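This document starts with one chain, in the form predicted on its own, laid out as structure tokens.
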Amino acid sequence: MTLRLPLFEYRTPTSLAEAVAILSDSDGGAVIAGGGTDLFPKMKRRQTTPTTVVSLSAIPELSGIEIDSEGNCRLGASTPVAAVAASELVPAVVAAAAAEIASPQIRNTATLGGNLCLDTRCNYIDMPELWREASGHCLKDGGDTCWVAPRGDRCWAISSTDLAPVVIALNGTLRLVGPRGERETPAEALYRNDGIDYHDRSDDEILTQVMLPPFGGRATYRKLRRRGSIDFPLVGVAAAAHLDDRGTVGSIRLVVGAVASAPLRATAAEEFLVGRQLTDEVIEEAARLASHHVRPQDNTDTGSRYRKWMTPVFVTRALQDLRA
């Protein structure tokens, strides 16, 4: 069955004000394009059906990296992904990160706002929409049940983005723009545990920018996927740390994706870290915290079981880069 884009207006706007002002004057039909590699596959399956397309992609101030007077890497929301995974003056682990990402054609057309403000998916909604009304609309899908827990009253879906763990643990901030003004948010902030409002950002907000502090400790990201491209993480484990010369834990953040409906931060876990060194015995106790209140669902790819296994051994790997 071939499935077709709906009519809609493209509009490509050359400032942020006026962007801006086009998000407000739709009354709530317009939507933001970076790449467009999530948001067409979802109009064509009418998971959204917008009456404008407002895409980013011709507003310079929007693209490009470089380090501030203060150390800070600063990133345009509207870079490819491609040229973050290949950028020096990005963190290592966010080139790593952003390198994981889908296939080399997508990763030439997303961008990095893109991915991190990436809708939540669930195998029930992200499917053609004459299998959504076979089936029986879900709570995200205008229904009035979430098929994954059917005796629950809420919206289940996962966030699948790869950059948002990485920020959130490089303790990352992000410059929002609207017709309220600007406001800057801590990247841990954005994001609500809530597979429908899953975003602490407003329809007619644009996310402009990402600022990572300067950071000297270690950082790696591990992503468990079916196959070695293209797909969506099934857990994906973010781990930023400084370590003494003895190797002991000055201060850590460790942050689970792809689990939930927002990244989580495994706070129990780096309480525990915080002042021991990385021995096999303490690597596997905080494996085990960081875990303990994971809680997938059978809403993607493979069984909720198998990725609750594989959390604790993502994490013990992302603790053992840390060590090595």
Second form
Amino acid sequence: MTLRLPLFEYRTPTSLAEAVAILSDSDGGAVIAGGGTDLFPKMKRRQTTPTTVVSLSAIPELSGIEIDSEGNCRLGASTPVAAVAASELVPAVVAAAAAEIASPQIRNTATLGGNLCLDTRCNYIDMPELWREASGHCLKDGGDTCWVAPRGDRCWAISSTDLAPVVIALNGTLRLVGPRGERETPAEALYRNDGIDYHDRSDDEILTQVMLPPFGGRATYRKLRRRGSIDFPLVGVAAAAHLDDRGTVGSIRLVVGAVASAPLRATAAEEFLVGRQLTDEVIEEAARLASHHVRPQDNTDTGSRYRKWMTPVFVTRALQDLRA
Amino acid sequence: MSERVLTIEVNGEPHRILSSDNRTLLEVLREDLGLTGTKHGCDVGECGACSVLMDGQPVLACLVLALQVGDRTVTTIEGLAADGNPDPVQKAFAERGAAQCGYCTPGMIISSRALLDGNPDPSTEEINTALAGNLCRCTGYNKIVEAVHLAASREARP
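Same protein, different condition: the form predicted on its own was shown, now please give the form predicted together with its partner chain.
Below: every chain and molecule of the assembly, starting with the one above.
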């Protein structure tokens, strides 16, 4: 069966102002495409049928990676994931996480901004139109029932971005441009734990830049997926910490991805870890604190109990990485 | 939703085609240009059967719009053979029997070619990483990896 894209108009504005104007004039009918690797499959499955697709590829200032005079790493949102993975300017953990996204071919097309703005995913929405119609449309699909938790009133689609947990762990800032001008937000504040309304970003706002402050500590990203390639994360744990000479944690940011509709800061575990050395006992307690509130649903490759079980395991591995 | 005339360079030849904006590079290659060597697999970026080179880098033709190609050059499996002589990667795949049903083979060869162009003497791990976006459902990966090693060893010879 050929899944063809629905008809749309493809626009390639050459300036941010032009792109914002197209988006805000479209009454929600226009969507942004970074590389299109997340958007086009959803359009082929008729999960979304925009009248206009706005490519950001021809806007020069959105591409590239540089270190500014204050030592911040600034990444343009249209930078291909492959370029992030190959960059020596970005923190090593960012390059490593980028290299674990999807497949080599997709990394050549997909963009940093596209991964950070990835739509939430779920077994009940990422299906062809016929299937969704036969089963009944879910909440995210305009229906009135969530097939993951039918008695609830929210959508449980999963935040599946690999880079958001890492950017949040590194205390990154995002720059967005919209019709009301430019704003900066901590990366953490962009995400909402709601499968439908998963971004604090209006339809006519464009993510333009990621700013990572200088980081001299240790950081890691641990990703669970069924295969070693192609797959989205089932659990993703990012950790960034400063340790003193004796291995005592001075500060740490710990983020668990892919177990909810947003990346989750594990603040209780962070508070517990500060002032402690990363002994096996401390890591075990931190892993418990980071995961006991986590409630993965049964809506991706593996069952929810497996993801729940694996969450402390991957937090443990991430914290062990920091110790090594 | 009008159509527009696109000029895309495929295998060294410019082609003018009339296309609506929604058509993928895969559709244009197979349906307009008759280049059916590039296979149509999952259509949603999960299998790698439609891999082609865009400016030498492997991409999925099912997730690239024809009009996104712009002035970049496209190389398909048909474009690897020079003057009727198969590419060394193609020869090595044939000799090693690195194909069972053959459906993944063009994509495998495209990814292998891109790897060897940037890394003439890859390790097995590097080959596995480079081919990690190409699924073989017959699971005949060993011979594929052997074929890439064989092609690399021949190309390395002066």
